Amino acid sequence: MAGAHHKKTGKLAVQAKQLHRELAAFCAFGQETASGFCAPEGSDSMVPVYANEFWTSKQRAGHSLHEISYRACFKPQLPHFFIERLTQPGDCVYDPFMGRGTTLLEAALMGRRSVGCDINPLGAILVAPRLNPPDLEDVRDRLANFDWAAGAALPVDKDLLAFFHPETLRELTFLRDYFIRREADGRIDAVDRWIRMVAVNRLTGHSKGFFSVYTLPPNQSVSVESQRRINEKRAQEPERRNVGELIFRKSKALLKSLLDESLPPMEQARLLTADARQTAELADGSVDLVVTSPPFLNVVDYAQDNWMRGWFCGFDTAALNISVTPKIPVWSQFICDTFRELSRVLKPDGWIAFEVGEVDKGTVKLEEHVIPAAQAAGLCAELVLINEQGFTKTANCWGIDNNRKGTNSNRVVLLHHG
């Protein structure tokens, strides 16, 4: 049996009892918890479910270093909730689908050891610099010393003029060439990595704070053909952007929390660029807590959304083996294989907080497929937590009706060894 009926001992039992009690009585944001059970098809268990607003819906309530956009990312309050309750300082927190690195950064800020994995090299590019942020003056000096005019001698991809003013594109081409050469000859340093990370984050967006003309939100890149249609529809042409100025401005915003407080000592995180199902570099029983969100069922095309970021960093995202699974059985098998590997690296009294959001306007509740997949991998479902935010148009926490694609609530399955 899973959940509250599964026999647990020691620290695991104490933490589980405390968490059930806290979730049932939770009312920090003015509403009582709705509770019930789910009994997924193919599962032999009744798993407790708790629904409430368990963390703030404010968009900028976390550390400023988190303010990097990435498709389908969760807010830092989600990993904070579980890290605070299920780990101690010095424990190891792991995210096998780290994306922009929210779990890793939040864990490091809370004095835990961070380990992350992503099959997309962008993960490490976005995460590592924020775990070792430079001094703002060093960023200013490096930007001031760049030979921006050197971009005029480099060939440019003229298709990108759909997004960028010619002068802006020349500056971006210079930066791209600079970073690729510095990395190839081993001379790239922490300040370079920071500037590259910020530049990657500012490539395309919907305001003058980005290098591009108006396009889709900053966590995805449309095709050249789509951008041309957007330009025609809006009767717009790319305006000149000063690349160095925008990078410095964003750097100042990201580092603003450090003006008022110092970072806790953060050990160097371990970052893998690998398939989450195959992480032989990680030792058996080395992880205290996993907090992650896997690729959702046929919702996000990470390769297409990040093609321009890949171009800037010197690789083709289309060549990456990023999972996009349109069918439940295929997705469930992928999740089961991932759970087998997570079971190996998880300590005997460790936890997995597995966030699956919702898809198809709430008609597909992925937790009902996660639980059987976890059980097939030897894991046990303790509970399901549904974080129901005030800004979502929720009609019912058991089946959110929202009129939009994508993730509208956080649905987290909490797991441990069976």
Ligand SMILES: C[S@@+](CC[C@H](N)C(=O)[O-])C[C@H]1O[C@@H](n2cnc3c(N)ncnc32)[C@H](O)[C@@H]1O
Given for the second form:
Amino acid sequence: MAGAHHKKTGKLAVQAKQLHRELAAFCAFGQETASGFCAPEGSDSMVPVYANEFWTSKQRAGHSLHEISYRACFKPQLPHFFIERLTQPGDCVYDPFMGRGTTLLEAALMGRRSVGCDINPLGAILVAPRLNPPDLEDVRDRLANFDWAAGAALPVDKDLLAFFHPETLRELTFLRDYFIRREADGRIDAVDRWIRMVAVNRLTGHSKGFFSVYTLPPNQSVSVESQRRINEKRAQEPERRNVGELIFRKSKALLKSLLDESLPPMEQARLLTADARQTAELADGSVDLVVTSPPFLNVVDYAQDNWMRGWFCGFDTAALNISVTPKIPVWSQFICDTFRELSRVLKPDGWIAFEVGEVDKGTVKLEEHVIPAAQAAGLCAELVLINEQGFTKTANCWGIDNNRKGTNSNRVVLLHHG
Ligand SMILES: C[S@@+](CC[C@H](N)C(=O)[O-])C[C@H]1O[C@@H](n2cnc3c(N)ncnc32)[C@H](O)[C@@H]1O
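Let's compare: the form predicted alone is above, so bring in the form predicted together with this ligand.
Every chain and every other molecule in the complex is listed next, the one we just looked at coming first.
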């Protein structure tokens, strides 16, 4: 058994022993742990597996700052579980596929130093402002001082009228142009970044809280043609929305938890827009814990789902090199290359919690491919933790296809240096 018998010393050995004991005896939500072993093909080891409901949406409400949508995000309870058990305040927690930054934000809220990377610049746009949130009053003042009418003088992309009322689109065009100019001339500040992050989050959705007419959930943008078909089928036309008002309302909701709980200083957070396999900016042996979830084969089309968000921020998501690997061998190689880089940045006694899901109706268990890929990169699998959860709204980050392509369990392979 690679996990249990691998030679570990010091802190790593103590933490591993405690974790095996805790997982085996876990019963916090009234259900006993099912234990077994996983013996992946092509691997020379049996790895202990523990299955239970280890965290649940009922356990505790996450911090309000987490509440933005992103395709295939995990719940804050997942990184919390590992950060709490495997790190101390001040330790460095890294997510090489940060997405909306659930790991980074949770780590920062727990007084750890956060480092993150995503190949999509949207990652940093969504994460940075929530690691350094402004006062609500400053957001209100900035919104009140915008020259919203200036949008009337700007060219408007008429295709977008399939989503937005002409007035709403003019306001959005003003905001988009403002942020792109502020960014280009280096005058963008924390309040601007916050407003941009909230606006990105309100672009499209299925309620009056979003700028668009009824469409798919906010983490998925359909094409203009599909939206025209949705409008026809539902006999709907985009209604006028007040962009500033909706941004203020969502800002208030996001900042709610800060009324009771102030944030620890987060100035040490570091965000990269890069390929997870090439992160030369990160020093060797600098990370205590990685908590991450890579793209699962081609289950999610991050470029398509985020095209509208990219448009608003001034870049084309289709031009990004977002990893989409439909075949297992190519995916395994991608994961192995990622592990080589993670192994470089990980401290000798550091941990990697690598979350994958079931794909293809549960017929492909990605953890069985993660373990050999990790071993090929010189890492060792300590255990597999399977968190089984009932279907909940937050688990529905797979959107409408959840029952066919998605997952209702988190499968986490816990790794360390071999
Ligand atoms: C499953 S999502 C991560 C979601 C994240 N755990 C959260 O809670 O928001 C995977 C992320 O990997 C990013 N990605 C895809 N290929 C990448 C690569 N080669 N390097 C870095 N990031 C990549 C995607 O843009 C996407 O945001």
